[in-house]
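Just the one chain here, laid out as C-alpha cells, in the form predicted alone.
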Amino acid sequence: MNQPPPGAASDLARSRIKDLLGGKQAPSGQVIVKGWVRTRRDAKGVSFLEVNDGSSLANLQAVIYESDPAYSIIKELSTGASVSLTGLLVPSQGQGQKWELLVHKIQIVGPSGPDYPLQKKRHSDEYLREIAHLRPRTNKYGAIMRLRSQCAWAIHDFFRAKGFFYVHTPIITGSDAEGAGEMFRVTTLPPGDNKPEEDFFGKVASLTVSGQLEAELLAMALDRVYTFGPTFRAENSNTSRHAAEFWMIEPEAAFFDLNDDMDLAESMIKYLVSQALEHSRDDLALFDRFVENGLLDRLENLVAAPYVRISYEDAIEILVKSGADFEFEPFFGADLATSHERYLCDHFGGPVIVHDYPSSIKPFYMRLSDDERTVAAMDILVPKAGELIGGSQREERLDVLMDRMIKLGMDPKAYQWYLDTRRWGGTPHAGFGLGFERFLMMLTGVTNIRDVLPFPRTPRNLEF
C-alpha cells in the first residue's frame, strides 16, 4: 500500500488565516499557520509578526515572547520569508483584530532578505508590472486574484442554475469569427516559409478571437451552452483597455430572441456583482478605499437598479440634443464612442442597454430587420466602464444569411459548416460576449487591463 509523502497529512491540519480570524471562538489546542511575513516589529522582550497566507486580505498577528525558545530565530525573519507557526489562538491584546497567535514554534520554510522587492510601503502599479511574478503578494493584487477566482466560480454557478452546459470551443481555428480582430498565426513552418499548404493543418491556422460560431453549433444540439476560456487578439495596441490574451464568457441559447438575450445578460451582471459583494466584500472595500471612492455604492446600484433599454436611434438623438462637446460627433451609422457611452449612463443615472444597431456597422451573423436598416444587436453600458457586454439575436434564415455574407465580400463556401445549422433544423437563437477582464475592471475600478491579468500579454511583453 502506498504511503503519503512525509508531511502530507500534517499539512492538511494547518489552519487558514481567513478561517481563524472569522471564527467566533478560538480552536481548542494548538494551531498551525503557514504563510509569508509581511512585517516584523520588535519591542522589549517580544516580537510581532504580521503573516498573510493569501486566503484573505487580513493578516494574522503572531506574538513571540523572548522567554519562549522559538524567539531564538526571530532575528532571521524578514519581510517576504515563508514560515510555519505553531501556537495558540488567543484574544488579541491590541486594536484591529479579534484574535492573535501566541507562537511556541517557528520554522523558516523559505528565507528572504533585505533586498526583497516588496518592502512595507506603497508601490506604483508601473513598478509592480515589472515584477508581475511577485505582485500577487501585495494587498491590491492578492485581492484582484481572489476576486478573479470568486467571479469565475460565480459564472459557472449562474449558467448551471439556468440549465446551460459548459462547452469547450477550439483555441486553434481556421475561422476569423467575423473579423473580430487581428489574429495570431499558429504554424510549424520555419520563419520565412509562407506555404500554408505545407503546414501542419494544410491551411492557415490561428489562435481564436471568439468561440461564438462554434458555440452556435453546439446550441443547435444542446439548447443552452456557454464558453469561458482564453481568446487572443494580435492588435498592436498599447492602451489601458487592450491585451493580446484575455478571457471571454460567451453564452448561446436556441429559441432565444433579442429580449431573452438582454434579460440573460442583465441578470448575469447582477448575479456576479451580488456574489462578489456577498463573498468578497473585504477585498472590494480595499478598492473602495484606495482606487475609487464610492465603488461599493456603485456596485450596489448595479444590482438594485433596473437597466434602461433604448434603441440606438433614440440614443443618438439624446446625444445630438445634449449639446455636449464630444470628440467624435454622434450620428446615425456611427459606432458609439466611450464618451457617448458614459454620457448615456450619466443621463439615465445607471446602466443602459442600447439595442437595434445599424446593419452597416455590425457583423454578418446578426439578425437583419425587415427594413434592412438595423440588426437585432445590443450592448450593455455601465457607469464608469462603458460597454461591458455585446450580443445579438443571430440570423437564422439561410437565404438572408447567405445574401448578407456575399454583400460583405465573404465566401459562403468557407462557412458551409456554419450554414448547415440553418439548413437543417435551424432555430432562432441569441448570445453575447463578456470580456472577463473588462468585467473585473468595472468591478474594482482599476483602469488598466494589465492590472487585472495575472501575467498580461501586451506588445513587446512576454515575460513570466
The other form holds:
There are 2 protein chains.
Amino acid sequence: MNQPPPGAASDLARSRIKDLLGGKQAPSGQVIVKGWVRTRRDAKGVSFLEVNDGSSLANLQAVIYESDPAYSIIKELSTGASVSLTGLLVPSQGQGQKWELLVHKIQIVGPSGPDYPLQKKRHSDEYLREIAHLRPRTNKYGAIMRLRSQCAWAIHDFFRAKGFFYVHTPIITGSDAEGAGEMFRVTTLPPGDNKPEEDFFGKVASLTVSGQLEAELLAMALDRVYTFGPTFRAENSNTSRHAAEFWMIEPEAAFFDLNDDMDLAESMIKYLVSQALEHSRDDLALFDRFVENGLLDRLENLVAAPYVRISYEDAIEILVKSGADFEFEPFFGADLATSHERYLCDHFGGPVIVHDYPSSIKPFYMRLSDDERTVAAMDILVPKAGELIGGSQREERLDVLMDRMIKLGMDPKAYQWYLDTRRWGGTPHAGFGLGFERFLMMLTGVTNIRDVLPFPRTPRNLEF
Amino acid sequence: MNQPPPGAASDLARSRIKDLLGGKQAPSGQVIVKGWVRTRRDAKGVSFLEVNDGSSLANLQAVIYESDPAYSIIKELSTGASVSLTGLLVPSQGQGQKWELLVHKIQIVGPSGPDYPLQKKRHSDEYLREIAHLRPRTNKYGAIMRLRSQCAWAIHDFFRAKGFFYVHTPIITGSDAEGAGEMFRVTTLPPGDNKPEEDFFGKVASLTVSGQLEAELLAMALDRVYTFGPTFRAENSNTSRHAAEFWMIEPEAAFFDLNDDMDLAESMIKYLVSQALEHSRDDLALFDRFVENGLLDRLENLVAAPYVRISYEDAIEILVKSGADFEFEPFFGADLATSHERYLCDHFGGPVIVHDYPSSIKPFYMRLSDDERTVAAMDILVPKAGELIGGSQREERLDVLMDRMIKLGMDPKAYQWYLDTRRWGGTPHAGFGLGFERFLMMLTGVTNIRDVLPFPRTPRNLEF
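Write the structure block of the form predicted in complex with a further copy of the same chain for the protein whose form predicted alone appears above.
So here's everything in the complex, that chain up top.
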C-alpha cells in the first residue's frame, strides 16, 4: 500500500473541536486537531489561529509563540488552508473562549491563498449561492447543514418512538398524486424521440410530487408509516419559496381521523423545534443574532402553547369581520392567501390549525363530509412562515371515492391499486406532508429556500 | 366537523399488538385492538381469529365464544378484513402464544371477501410482485418492510454516533459521477422536442447515479458527512440484482485514508447486522425458516470475526494458484467476477476486504499510487452476497487529479467546482457506497432485489 499522505487520519488520537471545547477538563498530554483555518491574527511574538473542523460552530483558538519551531510557517497559514495541529489544550488567557490550543507542531495539509473566494469578510447570500460548493465552510451555511442533519435525525426519532415505520416510496412514478400536472418527465429516449412505448418503462414516467398514495398502501399493512425523501415540482417560477427538488416528510396512519392527524402534526413540530433548541442552540443563536432578532423567543413560543384549532368556515368569518383591506377577498370557497394566514396567526398570537376546507378546492383523496360541502383537511399556519403542514383524513369509502374521481374527470382504472386498499380491509386513515426546507426556513428565519438546500435546483440553475 | 367514521382512533386507549404480547402482565381492564384478520378458525361453540396490526410479525389470537353477542358476526370476519376488537387480555389456553384476547365486542371496519387476493395459502414471489400494493400484508413482505425501517434507523444511529452529518445531495444533476453514462434524462420538454436550451434547467439534466462528488464538497466543510438517498441506473438489464431506482448510503470523511475507510465500513456492517439481530430477531427468524436455513448463524458470523484484508494483487495470486476452473480467467487488470468473489470468501471462511485495485479498471477520483499501477480502492466481499461495499480514498492532489481526468478524456472545466476543493484547503479523504437493497438481500437471504423494495422499478415495469 502507499505511504499515508500528509494529514491522513490513521492516528486515532485526533480530537474533534466540539468535544474539546465541551469538555470539563483538558485532556492530559498532547492532542491532535485537524481542520480549516478561518483567520490568523499576528501580534508581537505570537500568532493566533481560529480553526474550525465542522463539528460545531465554534472555532478553536490556536496559539503559536515565536519561540516555537512551528512559528516558522505561520505566513503560509492563510484563510481556508487545512491544517493538522499538535499541542496542549490549556485554559485560555484571552476573552471569548474557555480553552485554547498551545501549538507545538503544525502541518499544512492543503494550502490556500489570496485567491480563496471566502476571505474573512461578510459575503452576500447571492454571492455565496454562486459558490455553493464552498459556502458550507462559512459559519452560516455550516450551521444550516448541521441543523438539517439534526432535524432529520429528530424526525426519525419522533416517528420511531410512536411506532411508525420508515418507508421508501418510489421516486419515478407513472401516476400524478396531486393532479397538478407540473411534473418532470423521466426518459432514456434520445432528445427529439417521441415513442413512449420504446422508452425505458414502456410508458410515460415522471418524478414524484408526493409519496402519499403509496404510503397509504403501506399504512394498510404496517399501520403507521412515514416517508422522508425527495419530491419534485417542475413549476417554472423563480420565487424565494420554490425549488424544483426538495425533501418531504409524509406520515400516514391507519385508524387515524383528522383529530389524531392534527395531534400528530402539532406534536411533531414541537418535538423538532424543542430538539433543535436542545441540541443545536449555538447554531440557532447565530440566526437569532444575524438573520432574525428574536428567533429563539419565537421558537420557544412555538413549543409552549397548544395550537388554536378553527374550522375554515370560522376562519373566513374572522377574516371578513376583521375589516382588513386584503388584496384577495376572503369568502367560503377561496384559498387562504398569505395575508390571510398572517392575519390569523396575528389574531391568535401563535400557530393556528385550520380544518374542514371546502371540497371544491381540495384533491380527490380527502374525506368528504356528509353534506359534501367540506373535506376533512387541515393546514397548520405558523407566524412568519405561513402554511407549514397540509394534511387530511383520506376517503376510505370505496363508492364515495370512485364517485369523486369520476366527477373530477379521473380514470378510476388507472388507480385500481389505490382503490383496492378500500376494497379489502380498508380503514379510516390520515396523514400530512411537511416540506423539510419550509420547516428549516421557519426554524432559522432564512427567507430564501436556496439557502437551506446544499445545492438548490431552480429554473435554469443546475450547477454542482 | 363530521361524525367520526367507524373505527376511527380518537379513543386513545388503542393498544398495539407488539406491546400487548411483549408485556409481562396483562393490562387490567378492557383493551382495544385494531388490525387485520389473517385467518379465522371455527370450532364448536368458539371461533379463533388471528389478527395482525403491522406492529410486529406476531398475530394476536382473539377468541370469541358463542355465548357472547359478538359471535353473531363471525361469518363476516374473513381474511383481510379490518376490525376493531374490545376485550380482555388473558393467559392463553392454547399452544403457541402466551396471551390471547377474550373478545366482547367486534366492529368490522373494512370488510373483505372471497375475492381478496391474499387468501390463506403460500403465494409465489412472482404472483406477489403483481400485487405489490397488497403484499406488505403478508408475513414475509411485512417483515422486509420492518427490516428496511430498522436498518435505516441503525444507519443514522451509527453515523450520528461517529460525528457524521446527514446531507441531502442533489437527485437531479448536470454531471455524471461514475462516467458510466447509463443515466435517466429529466426534462419538461414535450416528447419529440429537441432544444435543451429551452428545457427547465437550460441544459441536459439527469438523475444522479451517486452523491459522492457533492458529498466530497460537504466533507471539506463539515469534516464527516453521509448521504442516504435514492440513486438511479438506466441499465436495461432484467436481472435479479438490478433495479432502476434504489437507495444508497455514501459516507465521506475528511482526513480519512483507506485504512480508516475500511475500518468504518467494517464497523458499519457489523453494527447494522447486530442491531437487526437485536431489534428484529422475530422478523429475521422468518427468513431463517422459510428463505435461507442457517441465516441467523451466517449473520452472527458476520458480526463476530475481523474481516480479512488483502490486496487485489494477492487476491489474484490466490485465485491463480487455486487451480480452479473459473469462467473468467483471473489476472492483474481484470475485474473480480462473482465466482472469484465467492472463491475468496470460501477460502478465508468469511468476509474479505480487497484493496488497492489496478488503476486501469477504476474511476478518475480514486487516489493513485506512486507507481500509478494501483488506486486506493477497496471492496468488501461477503459470503453468498458477493460485493457489498465499494469505496476508495479520493485523489486530493490537484495536479494528479487533473492529469488523470485529461488522460480519461474528461473536461476538467466541467468539474471546476470539484477541483476547487483541491485548490483551497483540500485534505486526504475517503468514502464508500453501500447499496441499501443489496444489504437487505444479504441480511434476509432474499435473492431478488424486487422483493426488498416496496415498489420496484425495472425495465418496462412502473406500476403503483
